[in-house]
Each structure stands twice: as C-alpha cells, then as structure tokens.
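Form predicted on its own, single chain, as structure tokens, below.
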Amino acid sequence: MLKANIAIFASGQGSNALNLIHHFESHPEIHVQFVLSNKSDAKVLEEAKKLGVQTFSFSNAEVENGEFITQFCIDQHIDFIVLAGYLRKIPVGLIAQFPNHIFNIHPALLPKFGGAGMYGKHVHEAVLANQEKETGITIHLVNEDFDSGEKIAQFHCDLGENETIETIQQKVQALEHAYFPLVIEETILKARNV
C-alpha cells in the first residue's frame, strides 16, 4: 500500500509541525510531503527545510484561492492535510476536496474560546480572564467555520491559582506535543482502512 501524503499548513514558528515531521519521520504508512505557510519568513519553513522536507510559501491571496490550493495539493498527491497552528480560513473548495481530510488543532477546549480571532495567546489571555479552573486542546475536523468542524479528541490540562498566560502556554503545548501526532496518526490509519 503506498504511504498516505499528509501537507502540513503552519503561519508561524511550527512547534507543532515540527513534531509531527519528527513523529512521521520513518513511518511505514505516513509521509510528510511537505509544509505550507502563507509566510515567506515563517521560522517553521526554515527548521522544516533543515528536516528533509519540501517546502512552499504561497501569498494571502493564493491561499485564499480555492482553486489555486485545491489543485496545487492535488498535484501534490496529497490525501490529507494538518493545520498546525495554521492562520488562515480554509477555503470551501479544499475542505470539499478533502472531505472529513483536513485536520485543526486548537489550543482550549471547543466550543469555549473558539472562533475568528482566538488564536495562540489570545486565547490564553481569554481563559485567563474567565478564571478557568481547566483548559486544554482540542483536535478537529477543519469545515466551513471556524473551529467548528466535529470534535475527534479532547485533553484536558487543570489551571491553578497563579497562571500566567505562560505558565497556561506551557500547559496546552505540552498537550499538544504529546497528542498531537498520536491521534493524527490514529485518525488518518482508521480513516485507510475503512
């Protein structure tokens, strides 16, 4: 059986996109065929270039372009496609290229603290704020709104007394770095051998 081609789609340093490079780095079933950022100077391109893999940086404009990414991760011969840490909308097109095939993380527990705008320390500072007694991430399937698409997995972390937006930070990235590539890897081995 060939290996199913996952693109991974990050805007920023790509702690999270860097682990999974690591995690699928010799798997018998899973291959990183490449990186996608919608940031030229995205640090995540660079360390991903230092792994092996393939690189792209497309403009706002191309991203956006339903038409353009469809066929370019088409042409990629990709089968699914992992947002991580990813800061742009999904296009209608691609998510109906690649039905129940996109995957999201977010670092709180949907539905709370979910929608345009909360993203990284944003959302930090809203659980903050709220005086949550727990926090955590949430793994999705990627539709046509933000941070909405069905629930695959939820881990939790508990908040003390003293958080910082920090301390909350380290939390959740420690969750994310844990589970993360676990349940990709799940997902994506179930969804094969259907």
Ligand code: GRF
Given for the second form:
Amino acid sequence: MLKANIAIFASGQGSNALNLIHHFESHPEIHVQFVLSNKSDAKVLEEAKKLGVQTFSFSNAEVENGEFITQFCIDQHIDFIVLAGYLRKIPVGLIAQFPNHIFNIHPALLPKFGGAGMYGKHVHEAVLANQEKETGITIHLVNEDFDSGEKIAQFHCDLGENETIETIQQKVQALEHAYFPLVIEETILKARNV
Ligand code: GRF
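Got the form predicted on its own; any chance of the form predicted in complex with the ligand too?
The complete assembly is shown below, putting the previous chain first.
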C-alpha cells in the first residue's frame, strides 16, 4: 500500500510542524510530503529543509486562490493536510477537494476562545483575563469558518492561581507536542482503513 502523503501548512516558528516531521520520519504508512508557508522567511521552512523535507512558500494571494493551491496539492499527491500554526483562511475549493482530510490544532478548548483573531498569545491572554481554571488544546477538522469544524480530540490542563501568559503557553505547548502527532497518526490510519 502506498504511504499517505501529508502536507503541513505553517506560518510561524513551526514547533508543531517540526514535531510532526520527527514523528513521521520513518513511519511505515505516513509520509510528510512538504511543508508550505505563506511567509517566505518563516523559521519553519529553514528548519524543515534541514530535516530533508521539501518546502514551499506562496504569497497570501496564492494560498487563498482555491484553484491554484488545490491543483498544487493534487500535483504533489497529497492525501491529508495538517495545519500547524497556519494563520490564513483555507479556500473552500481546497476543503471541497479534501473533505474531512484537513486538520487543525487550536491552543484552547473550543468552542471557547476560538474564531477570528484568536491565535497565538491572544488566546492565552483571553484565557487568563477570563480566570479560567483549565485550558488545553483542540484538534479538529477544518471547514469554511475559523475553529468550528468537527472536533477530533481535546486535551486539558489545570490552571493555578498565579499563571501568566507564558506559563499557560508552556502548558498548552506541552500538550500539543505530546498529543498532536499521535492524534493525526491515529486519524489518518483510521481514515485509510475504512
Ligand atoms: C500552536 O499553539 C497551535 O495550536 C496554533 O498555533 C501555534 C503554533 O505554534 N494553531 P508553533 O509554530 O507550532 O510553535
């Protein structure tokens, strides 16, 4: 059986993207075909290249052009797309071509603290301001609206009295690094075996 090819889309540091690359390095059924960014100077591209993974950067106009990005993914034989800190909207054409095959990770317990503008530190700031007793991560399918596709998995962490944005970020990132690759692996393997 051919391996499932995944594309990782990332805009920033890419700690999750790199963690996924390491996880699938010598996986018998799943292959990271490329990392794509809408920022040509994104650190993730440089680091992924060092790990021997193909990288591509496209302008915002290109990644938001459904026909262009869909054809690109078809030409690259992509089966699944994983958004790992990717901040642009996914065009409807791409969602239509890959129904239930595009995954995102969000650094909070959706539906809380999701939607437009809720990314990076803004999420943890809102969690702190709201005096939440817990937060966590949500891994979900991508649809036309930000952070509202069907949930695949959530993981929680407790918050104490003296949290800061940085301590919340550390707790959330630890969950992301521990669980994101495992959930993506399990979801892809299940989808291939139905
Ligand atoms: C993560 O917190 C992820 O949940 C969110 O964007 C952040 C990306 O971090 N979607 P990194 O670039 O993977 O370090």
